[in-house]
Amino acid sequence: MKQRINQIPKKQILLGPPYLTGDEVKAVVGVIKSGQLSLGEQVEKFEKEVARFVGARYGVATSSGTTALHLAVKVAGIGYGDEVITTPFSFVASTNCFLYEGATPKFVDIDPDSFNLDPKKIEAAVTRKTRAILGVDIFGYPAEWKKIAQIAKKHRLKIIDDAAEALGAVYRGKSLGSLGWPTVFAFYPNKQMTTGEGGMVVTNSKAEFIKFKSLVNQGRAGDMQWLKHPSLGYNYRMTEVAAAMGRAQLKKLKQFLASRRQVAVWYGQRLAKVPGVNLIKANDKQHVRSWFIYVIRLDKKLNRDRVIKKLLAAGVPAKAYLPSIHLQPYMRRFGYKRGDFPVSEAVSASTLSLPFYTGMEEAVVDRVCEKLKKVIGKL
């Protein structure tokens, strides 16, 4: 790969900054020099070729991927009094995106290995009031979509995949985003490529691609004529600027990808026999990770937020990947309590996430697992 441009200092672990080059750099100052900031053709470009690598139709880029998320349920038609089934186990925008639109969570509990929606325990929270499946993929790896499709259909269910922090993911063959219904991709700095900020929702459906394009800008009309708008829409637009630096960052993407596996191997190694660290669950022949962050869980006799705050004595940045969303103080009113999902909270209660980044080198990885060792070893 191209030497990175936003040097780490050699002394410093840090958790998972961005890998920049010259490429980027180039293809910013252009379109600044083009004047064109918005509603151009970078965006229109980036829209196509993050589809295209996906295996998708058609692309839509936003302005985060929370607003993707929020398109998403727009064009299913999710709305007040709706229920939508989905994960504790996962960033709050997977559970927001809905409620921006009056509708309830209906939680389901998590499987205990692949930390994603337990299919087994989807059918029993479908009610009349149902109208979707949300499901994560969550840590970069794919959901059990083809159980899920099938409750889906059985019940006559919206998907949406939330594959936040999976690009690059593929499912029985093939890659999250050509599953058949939207999903959702973000590209915040710590993802495995970034625009700064910035989503995409990709999509198979010409008509669903039309609804996302004018909700993403004010509610236009196909036409793009500045001031007729047919429906409610959004400034959710993608910057020119965002864009570039995407499709630059887009280019290596192949790159990046290999780059995030190895560190994730030499982790393994270095983690697989160490005393109270269980690792995630593995690759097999139907699901392969995208390697987003890399998260370990501990065993019950070890208290994860005292290794947190040891490990970060000790210069190493690490976090408590993820609460639980049901637990958020802003959840209570739904009437949600501790012990409602045990599986969830067992696991939000023991993960947490390493220094983890593309470029990564092996002397890092070995020195953020001395650390650890020696950390775990104490306590």
Ligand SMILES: Cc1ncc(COP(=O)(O)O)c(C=O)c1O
Contents of the next structure:
Amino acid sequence: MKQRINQIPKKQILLGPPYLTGDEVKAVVGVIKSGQLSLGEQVEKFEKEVARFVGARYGVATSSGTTALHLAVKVAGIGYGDEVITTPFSFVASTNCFLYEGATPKFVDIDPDSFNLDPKKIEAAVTRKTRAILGVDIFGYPAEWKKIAQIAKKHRLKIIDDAAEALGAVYRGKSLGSLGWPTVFAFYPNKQMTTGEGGMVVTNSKAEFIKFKSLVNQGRAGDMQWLKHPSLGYNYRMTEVAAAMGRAQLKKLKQFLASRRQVAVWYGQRLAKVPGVNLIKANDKQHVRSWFIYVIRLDKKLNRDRVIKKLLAAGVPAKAYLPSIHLQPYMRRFGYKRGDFPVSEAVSASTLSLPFYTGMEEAVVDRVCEKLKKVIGKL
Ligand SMILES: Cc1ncc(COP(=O)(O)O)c(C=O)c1O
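Given the form predicted alone above, produce the structure of the same protein in the form predicted together with the ligand.
To see the whole picture, the full complex is given below, headed by that same chain.
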């Protein structure tokens, strides 16, 4: 792989830096020299290239994963008073995107192995007000889409896939993004590939594509004059600089994903037998994880927050990942409380993410694991 140019200090361990090379510099400088900073060919090409990569017909680039999710919510017709079935074990954006429209979250607890929506519990949450199921492929592991699709079909619900953490993941032999409903990817710097900030929604439907294209660009129709707006839209556009960086990253994505798999294998080899540490799985017959972060789950007897504190003191950045959304302070108005989703809460209380990134050297994985073992040994 080409050499990384964003520097990683020799003595410091970073949590999740991006992998940037001279290709990105060249691409960005090219855009600057062209003077075309917005609404140009970089975005158009990036959209087509990402769509092709994931096996979707169309892609629309956005300013972030969150804005792409919001567009998916708009196009699904989710609005005030509707309920959306979703997972509490996610980053807040997967719920915020429909709160913006006045819809209500209907959380369903997660499966203790995949950390995704528990397919056995979804149908009981459907009511007359349910409009959609918004599934998340948490930590890059595909949700149970076959079951979700069956329930959605039976109750005539829309489906949105928040694959912000799962670019490159495969479900039953198909890439996420190709399954037949709007799917969102995100390109924040800790993701599998980055545009700085950025996102994309992909779809196989031309009608949806046209709506996405209009909404992302102030509600303009593609063939209309600049100041004509048939509908209320947003400025959620991706810049040309970001798209050019994304195109350079996308060319290396297969290598990035392979490198991340390798780093995960190295971690697994070192941590598999450490008492109190439980690993998350890479694959089974129907799911192929795209490695986003490296998360471990600690046994109850280990105090996760103390482990993180001691790791930080030893120079290893680690994070409690993720808090359950229904317990966030701003969610109180929906009446959720501790105990509502015990699996999600237990996972939230026991998981932590370790340093993990494309191109992470085996020696650095070693250092992290040695320090983790020491910390755990002392507790
Ligand atoms: C599951 C999930 N959804 C949505 C997002 C939002 O993406 P962004 O930060 O690009 O807005 C993230 C970002 O980390 C995420 O992890």
